[in-house]
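Take a look at this one chain, the form predicted on its own, written out in structure tokens.
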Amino acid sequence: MDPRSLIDDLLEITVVASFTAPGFRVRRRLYAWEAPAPDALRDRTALVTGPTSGLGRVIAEGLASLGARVVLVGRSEERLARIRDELAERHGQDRFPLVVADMSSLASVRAAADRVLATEPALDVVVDNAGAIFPERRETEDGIEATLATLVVGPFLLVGRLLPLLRRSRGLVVSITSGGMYTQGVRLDDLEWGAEPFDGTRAYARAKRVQVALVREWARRLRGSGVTVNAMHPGWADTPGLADALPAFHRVMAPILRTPEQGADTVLWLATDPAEARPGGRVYLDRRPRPFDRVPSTRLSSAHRRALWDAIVARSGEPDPAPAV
């Protein structure tokens, strides 16, 4: 085995050391990775859902520093216009168009995809990083439970709306998931939350070990079509949303966690390495493919895969994106 493979996997064995910075700067000198061609990305469009604040902020500064069009997404307005003038004014040009939208809302997502096939010719690079924690269960105008509406029906409703565009890109998506996501498991006769006692931590845990499984059919899916769909996981970064989802957890660990540049790294690197990205339906940490699962009790099978695919048709009230063949 390559020694470098070796002390990698052992970083991956402790979590701790590997998922905070110290795995990360390890890592980055084993292999020493290079940073991006400057201008790697001209004349390309990326979109970005959550881009205000955290790491989709530090990913849409990155994704325009190497030259993208960048489309951003979010609920606000008006933070959207500060961060698009921001990005004008370091940038020397504005190339980087708002889309207002909810992404727990349905009709939100769908007015915002046709905006976005609207106005893009192409689009080369989605990433799905928008999310919340909501402190109690509460369901959304679609009558679905807000943090399953928000992490998974949203975005999936998003890429099925807006693979036109990444076919005719051959183009690349990236959802940002979470270590918590290796705590849990899927319950597929409960995935709102419905019998179960809420707890907004782990139903945004479980969410995303959900977004994790479909990654997997979406990559089944859409082989051959030339469509690249991975889930990135950006280690323990320094971010509001950790501060205020887990204050003891952020306080006990904030001299060893990632910084918002950190934990972006492996996306920049997958926008702009197209081989790198292939064949698709993996989950990277730190530039390399990463288990599925820790767990052996969380593990999905092909079938319940399947069935967790149509679940979440059915609740986006759209027809398959993807059919099976």
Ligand SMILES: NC(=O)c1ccc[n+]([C@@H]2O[C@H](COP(=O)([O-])OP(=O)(O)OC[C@H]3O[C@@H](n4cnc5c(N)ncnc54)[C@H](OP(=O)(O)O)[C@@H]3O)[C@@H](O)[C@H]2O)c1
Contents of the next structure:
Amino acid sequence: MDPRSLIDDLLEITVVASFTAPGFRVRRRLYAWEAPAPDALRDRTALVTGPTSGLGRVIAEGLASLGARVVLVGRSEERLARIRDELAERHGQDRFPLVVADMSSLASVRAAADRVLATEPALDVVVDNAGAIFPERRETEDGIEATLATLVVGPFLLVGRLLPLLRRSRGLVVSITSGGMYTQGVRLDDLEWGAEPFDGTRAYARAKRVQVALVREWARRLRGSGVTVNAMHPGWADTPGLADALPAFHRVMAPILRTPEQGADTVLWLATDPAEARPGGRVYLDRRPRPFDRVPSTRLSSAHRRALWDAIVARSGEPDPAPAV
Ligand SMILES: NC(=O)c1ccc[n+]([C@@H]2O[C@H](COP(=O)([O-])OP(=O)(O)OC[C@H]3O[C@@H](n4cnc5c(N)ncnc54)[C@H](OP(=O)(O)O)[C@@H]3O)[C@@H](O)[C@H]2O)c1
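Output the form predicted together with the ligand next; the form predicted on its own has already been displayed.
Expanding to the full complex; the earlier chain stays at the top.
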């Protein structure tokens, strides 16, 4: 075994050191990471959801710096336009089209996907980043619990509709998950918190667990298509989202939180399509695949993953985008 992997694995067991800035710095030094070449994504097109804040913002900036055209997908046209103007100014050209989409609304996601299908001939990278924690249980206009709708069903619909563009370029999907998913299993009988009393933080972690299970299922179903689907988790990064959702955690951890750039590093590395990131279906932290589970209670059998897939397809209101063969 490579001794570096051993050090990395020991670091991972600590959780706190692994998820914070020290973990990032140790791994960067341990593996002597190199920055992607400045034009690594020239002539490529990427799409990022939630580029108006936190990680999404630095991901959009990072993709733009690597030369990509970046489709900015967010729910506020005004906030998107501000980011587009900043990017255009910094990079000296406007290759940053805006697409308005509220990821919690099926109609909005459908319209956004249609717009992208009409304007982009192909997509090389899709970053499923938009996310939020909901303190109270509420349902969206589609009657879906809002956490599941925003973190899972909306992104699932978006990726499904954009599949023809991804196939064309043998593209890559990266879903941003959370280390919180290690604490939660999936309750197939109560995906929307109808039975159990609602807890926003657990609902978030559970939705992230669902998202990762779907990433594995996407990868299995798209095997041989050329499309790669992976998840990554950023550790704990100092973003407006983290400060708003978990203020006490943010206050205590502030001195050692990652910068958003450190949190987003693996997304940009994956976007440059390193050979070791294929064929996909993995969850990464700091440029290395990590386990899906830390405790047996979160494990999902392949039959359960298939049932979960079907449950999300049913909620998306569309035919199965990648039927199992
Ligand atoms: N920060 C961390 O330590 C951490 C850890 C684990 C995972 N993550 C994940 O990383 C991703 C980014 O989080 P962040 O910390 O950067 O949070 P953030 O600063 O709050 O940014 C979240 C982004 O998602 C967008 N968004 C939220 N709800 C949306 C909706 N319904 N439709 C469209 N866009 C929506 C926001 O848009 P608006 O500007 O319109 O609000 C914003 O651009 C999330 O998936 C989060 O779960 C973060």
